[in-house]
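In the block that follows, a single chain appears as structure tokens, in the form predicted on its own.
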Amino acid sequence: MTEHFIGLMSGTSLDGADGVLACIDAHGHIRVKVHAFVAFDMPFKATLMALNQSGPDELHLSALAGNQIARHYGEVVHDLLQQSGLKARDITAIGAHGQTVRHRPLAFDGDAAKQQAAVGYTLQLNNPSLLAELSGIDVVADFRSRDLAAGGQGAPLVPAFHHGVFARPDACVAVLNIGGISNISVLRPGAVVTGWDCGPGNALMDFWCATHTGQPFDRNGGWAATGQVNASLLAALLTEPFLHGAPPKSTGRDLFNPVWLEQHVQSRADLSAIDVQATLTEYTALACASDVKRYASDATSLIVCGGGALNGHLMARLALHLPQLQVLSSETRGLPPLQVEAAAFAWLAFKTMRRETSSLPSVTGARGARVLGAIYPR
């Protein structure tokens, strides 16, 4: 039996809300049918950059920003019926991840006892009640809570959905999704899946572009191709511990974030913006390969996916950086790079209304599987 299910992504590159309708089947395989984006306007992405740390009347700006997310949620929901000519009661549930405003897992300092005791938090700004009464869809979400209850990292979650949709039965593959953070899954023929956080995606690029020219972000790679990388800078920033720790790890804006990026900055007055957008664009190829030639030198390709993958510039520094890699885009795969994630939270939503286990603790760290999400019915 096959069944439809929408699944809807905004990550933390902050450029707005993607959603695609799929057809899921028995076994899980998973089809996209149509595809929709809704653009974040440039106050809203403010909103959501401040909430990213702690200000002024953040609880209630948070559930202003919560419900505005289930709004354009609802928004990318209808265009993907128009488009699909289905009607709700077509549809068996929505994933909605939410947006991410704060990840803070526990780190794992050797001490199982205490990780067991202790739990972290992590915040996906989102009103999935809201968006089941706009959209009369049972909506799936909270993805992220069961497996830091558990111990885990939270994150990444899409590990799982990759082995199902790029492993090769005769292959080690490395699938790489840049969106505003980095996250490998490492998929080898017969053996546990593995994943983690690599670093900065594209939120460092993209802000860094935004600031100083205007735009959302650096088109292919342009401006920073133009530009040069400064070695003293790239040797700063390649400091940072999250780099140089093992998985399992996720990370997000609480760590790479304006306020970072200028502690590294402001004492290299002599630096040029253009040059600095080309050493971030290094920064992070280099933090993506060096995860790959340590913990997945036996992959014969880089399937890349996310925005990152739209970067023809970055795409090319990783394929310098890997040269013993086909590094291809998820496109080659026949899955769009803008498709990944969202779908991943449709078969997401798929596992959870099946009451199946979709976290690994390969990847998180967690003490066991767990059913991901809740449910709120439409």
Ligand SMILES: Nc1ncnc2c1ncn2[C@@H]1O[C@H](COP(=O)(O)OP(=O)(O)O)[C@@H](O)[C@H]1O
Given for the second form:
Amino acid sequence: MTEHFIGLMSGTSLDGADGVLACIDAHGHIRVKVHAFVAFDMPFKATLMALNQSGPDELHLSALAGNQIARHYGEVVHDLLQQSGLKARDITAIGAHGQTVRHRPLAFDGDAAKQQAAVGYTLQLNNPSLLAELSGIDVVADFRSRDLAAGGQGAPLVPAFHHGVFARPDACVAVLNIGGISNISVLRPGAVVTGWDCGPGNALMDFWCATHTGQPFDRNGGWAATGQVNASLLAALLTEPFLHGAPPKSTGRDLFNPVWLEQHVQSRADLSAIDVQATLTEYTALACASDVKRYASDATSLIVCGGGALNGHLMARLALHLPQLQVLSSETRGLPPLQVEAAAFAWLAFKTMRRETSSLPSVTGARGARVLGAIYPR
Ligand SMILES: Nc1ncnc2c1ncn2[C@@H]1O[C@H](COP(=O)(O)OP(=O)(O)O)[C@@H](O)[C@H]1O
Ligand SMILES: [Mg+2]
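To test you: the structure above is the form predicted on its own. What is the structure of the form predicted together with this ligand?
Let's see the whole complex now, leading with the same chain.
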């Protein structure tokens, strides 16, 4: 039997909320029917950006931002139902990621006893009750907390989905999702799936571009492509310890944020803004490419999804650093880059509604696989 699910994703890029309406059969095979996107306006983006750091009255402001996220999600759901001609009663559930404002898993240092006792936290703003009320559909939310409670990183959660959609029986495939932060899944025939956050995605490039051009992002990487990479800044950025740590690992704006960037840029006042953009794009490409080289050197293809796949200059730099494999957009595998993460959350909701586990301990480092999320009935 085939059921309909909606997946909603608003990632660390803070660009807005992507949603898909998909049908999923009993085996978990998914087919996306329609896609919708609602952009966050600049003031709301600034509010969310501010909530990534401690600040006055943050409990109140977070709760209001959660309500606003739920309203934006409600608009996306409305659009998806209109486009598809389906009604709320036709949808089994919505998987709603929420907006991450803190991600503080405890780093795994190899001490199993300490790991057993320690619990970090992760916080995705949302008001799933309000979304259930607005949509008339069951909502699954807060997918990451259970994995942290089980000693995991709570991220990335998409590798199990990547496996279902992109794995091949005859070849090792790597999947790179370039959202605000980048994450990789490695899909080897006959082996457990591995995956981790490899470092910055669009977050730094978007911040720099918005500050210096007023545009929310560097379309197709056109601005970066006309600048020069600064070797000294690039070398300094590459010393960031997170890049050199071994998986399992995950990160967020807690680390790769404007304050972190300013620390590196302020002592280089002679640098032009365009050269910094070129350097940040190269940095993003190198952070991703070096993880592929270190941990997926047997991959024959790198399937790229997330908005970074639409940055032609970044894709060209990735291909240049990874000449031994094919660098492809997920579009060539039937799922456009901006639909992959939203489709993953539709699939994660499908798993939760069936009380099936969907986390991968081989990815997050948790003690075991868990049924993820909490259900808010319609
Ligand atoms: N045409 C494009 N050219 C360059 N970058 C793009 C383009 N379209 C989207 N992006 C980038 O992708 C980001 C959105 O990607 P997304 O996968 O939604 O990330 P997240 O999951 O973090 O929200 C934008 O902020 C922008 O940086
Ligand atoms: Mg996004």
